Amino acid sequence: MGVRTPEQFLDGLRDDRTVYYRGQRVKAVPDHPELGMAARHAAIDFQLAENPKFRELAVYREGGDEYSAYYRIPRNAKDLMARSKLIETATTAGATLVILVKEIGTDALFALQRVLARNGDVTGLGRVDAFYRKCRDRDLALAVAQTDVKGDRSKRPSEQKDPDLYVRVVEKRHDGIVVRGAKVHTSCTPYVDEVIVLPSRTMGLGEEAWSVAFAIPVASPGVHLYASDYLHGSDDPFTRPISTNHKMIETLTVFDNVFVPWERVFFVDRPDLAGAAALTFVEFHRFTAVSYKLPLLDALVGAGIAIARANGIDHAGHVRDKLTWLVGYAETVRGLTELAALRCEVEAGVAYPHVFTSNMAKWTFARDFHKALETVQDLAGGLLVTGPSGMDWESAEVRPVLEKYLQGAWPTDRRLAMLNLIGELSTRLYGGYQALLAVHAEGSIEAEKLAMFRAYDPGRAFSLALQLAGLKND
């Protein structure tokens, strides 16, 4: 089939999805006002491919066929750079927002043929290879549900209270397995043809029926997501210029006694490959995560720069200053990004990039983010709340007033237009999603401090101290 049209990924999600939104049943995803935008913005990945400054990004030729390029498997540096800047061009096509169709899924295809191969379950690398296909082939929009919902945290999956508070095998049956439960954060689900189901964590004897991965279509009897409407209702361009056109729905991904068929099941009854699992995606993941992250930051360093112009204050001291660490913030992620490729390792032929520098990349971006917001909104000034609405700048009686008053070194229209941009990314609804998205999206910060904590090799600088110190290394 190669690489489908825009129009052609939104036909295909006319289909019967139980899909809920604002406590009521979606009847069409593509014609929802709100789910329809976030739908329309998923397509930027298929719209890449057929843009002639992007195509040769997006899509990559392997003998006479053509692919997305998401579903290039990485051998090399190389390659993971060119996702990272597909990842990138993807998210500044979206404004900001990443598109996530396509980059989450191969993330987690990916590290199944890694962990799969490493076990040497043939069985299991097979059904994988075999879905990777499928997925490649009919160039289908993937979602992957891995957050448990977890209940009480302090008790493991097999002390909860209620089972389900886990995603469980429930049957087994001669033709596949019965599964119920339920996951969280699930990006994009209402708009994708496939879910990758996940471990969220490691598990123990004991735990095997909630050591299962598996692939089910969204449109499945018993599939039932409830939509998060956090970015519902921002219908104000003037002050909105992005989530007014720009939406990524989230859901409760429910699984209601859904059957799965044995070909579209990873492994079961593995507690030795569900810890392996989840964190061999998230080795993908991360990497993906500050791939999409760099337009964002890109956009405030702008920003930043553009509003100091505007309000008359680019050549005060302090204010070069603020930008400086603004700059060298932004440059920092983005160089870390690059050498995560640089130094990637290869296994079962599989290019994955490096797990500290990755990590380092991924929580130096978090732990400064909230800065990053701070300093930009400093530079804005109180304007970001205290502003007009598009009402007010289209009223005849109130416009003249506000050019009159509201202009700095700039005109009015101008620097209004970059206080709203400043206050969509920094103030707003779209920009506290992206604050939280900061903190906790592909994992927290001390999950990151973790990952760098296990994947750091303290040999070289170990010997070194012990050397120079004229003690042997016993």
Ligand SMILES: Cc1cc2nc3c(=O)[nH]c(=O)nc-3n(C[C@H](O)[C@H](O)[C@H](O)COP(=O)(O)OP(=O)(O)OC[C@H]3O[C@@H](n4cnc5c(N)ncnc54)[C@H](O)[C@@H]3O)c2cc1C
The other form holds:
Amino acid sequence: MGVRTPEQFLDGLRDDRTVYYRGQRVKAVPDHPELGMAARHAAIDFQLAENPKFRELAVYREGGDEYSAYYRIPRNAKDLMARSKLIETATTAGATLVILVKEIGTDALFALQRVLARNGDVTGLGRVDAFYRKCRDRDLALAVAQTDVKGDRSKRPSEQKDPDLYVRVVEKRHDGIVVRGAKVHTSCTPYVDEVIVLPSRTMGLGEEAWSVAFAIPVASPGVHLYASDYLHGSDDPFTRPISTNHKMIETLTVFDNVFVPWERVFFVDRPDLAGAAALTFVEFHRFTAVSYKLPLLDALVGAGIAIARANGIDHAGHVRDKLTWLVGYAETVRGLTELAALRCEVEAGVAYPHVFTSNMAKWTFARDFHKALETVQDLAGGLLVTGPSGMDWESAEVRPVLEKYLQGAWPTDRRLAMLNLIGELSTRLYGGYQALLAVHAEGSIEAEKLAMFRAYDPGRAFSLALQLAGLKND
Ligand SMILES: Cc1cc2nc3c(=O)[nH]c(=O)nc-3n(C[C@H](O)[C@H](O)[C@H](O)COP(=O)(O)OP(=O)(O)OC[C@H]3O[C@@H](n4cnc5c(N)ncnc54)[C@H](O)[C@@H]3O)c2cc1C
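So the form predicted alone is up there; where is the form predicted together with the named molecule?
What follows is the entire complex, opening with the chain shown before.
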């Protein structure tokens, strides 16, 4: 039992996993220019455990043992707050980009434990527990493949033209199952050890084959990863201060007749568990999500204040008004995140974030994120998309011109550095990535509203309204 070093984590990725990038099979993930950068970004979760400043937060001690604090089962609100702080700290070290390789997998494991315990599924629970201990003791990195490719959204899995548009069981053997199909948008898959596969929706009778949850090493025969190049080629640290060093990569994750031994199958043929597993995972994951959005919001607030000063507009009435809105938005998300931990529900000794409040935190974040981007863009001005490159800045001929003409209330070097940060956060590839993440990742805005509606207990408000109207509550 223990924690791995970043080097051990990266070395563990040198196996025969099947990863494609820009049409080419990747030989060794850590050596690949783009995937390697993403893997080194993921290694931040391991670096924190080594850093004396963060060790207390990142490493949990239980008796004589110690393991990564991500694997610590939260028992109360304080533990959930500590988990949130760890996720926020790691994301800050990742320059506003979530690390995710331990965050999301532990969300899935805690959710599976809850669903199987509630349903008294002793076999499934035993398998989840054994898998959890293995991951914890070996300090493994995990991805979660939940979102199916889904085909025609108006049709159920069993109604699709091609039954593989949702991952399904195609064969059962004495020693395990064989699965086929594809998941999409799976974060970090090329540079983790294991992938946990969950259903993405509720299932009905007749949809037993699609009602399956399991875990499989990424380097398993038949697991084929097709990596997105969306964040490809950030090579100018002057204009892209974040994405030249930090990157997360998603895959189309294909299961081409993959054998999964029984001890790795958490449930199968259980339409009654599919929806519960899907929902319980996202409920836990949205708390993680809002925790890792906080550094991004702080960065936007800080950049908004700084650029207002750099442009000499910080005393203008409309600027104060915009900054007040921005601060209020960010602090509302932070406050709701803390409240989701404080209002936690403890079940079988495990603390789960409050469902209504974490969804409200995530919805508040997502609903107004584009307005926050608009606000900092408004304060920054047009140079976000018309400004000079790093090569201009390095040029002895060009730089004096820039220094003379692009100064504001701050000198040009400081003003451009802040403009370039805002450009990265709001107008360039990384900004677009974060903007799309806000709308879709960890569930869409509609999914959050639906979860809030389901979780809200109208009793108190309804009774008060009846009482004020002089009506009986019958
Ligand atoms: C950067 C990024 C990282 C991600 N990482 C992961 C990950 O690690 N693991 C994972 O499993 N997933 C991941 N996701 C997936 C994420 O949760 C999904 O993007 C999200 O669930 C939306 O799914 P979709 O992209 O298929 O869009 P869709 O579900 O197709 O949504 C598009 C629109 O259609 C609507 N819609 C969809 N179905 C219906 C319907 N039946 N009736 C009416 N309206 C409908 C939606 O509300 C939305 O407005 C990630 C996504 C992103 C963008």
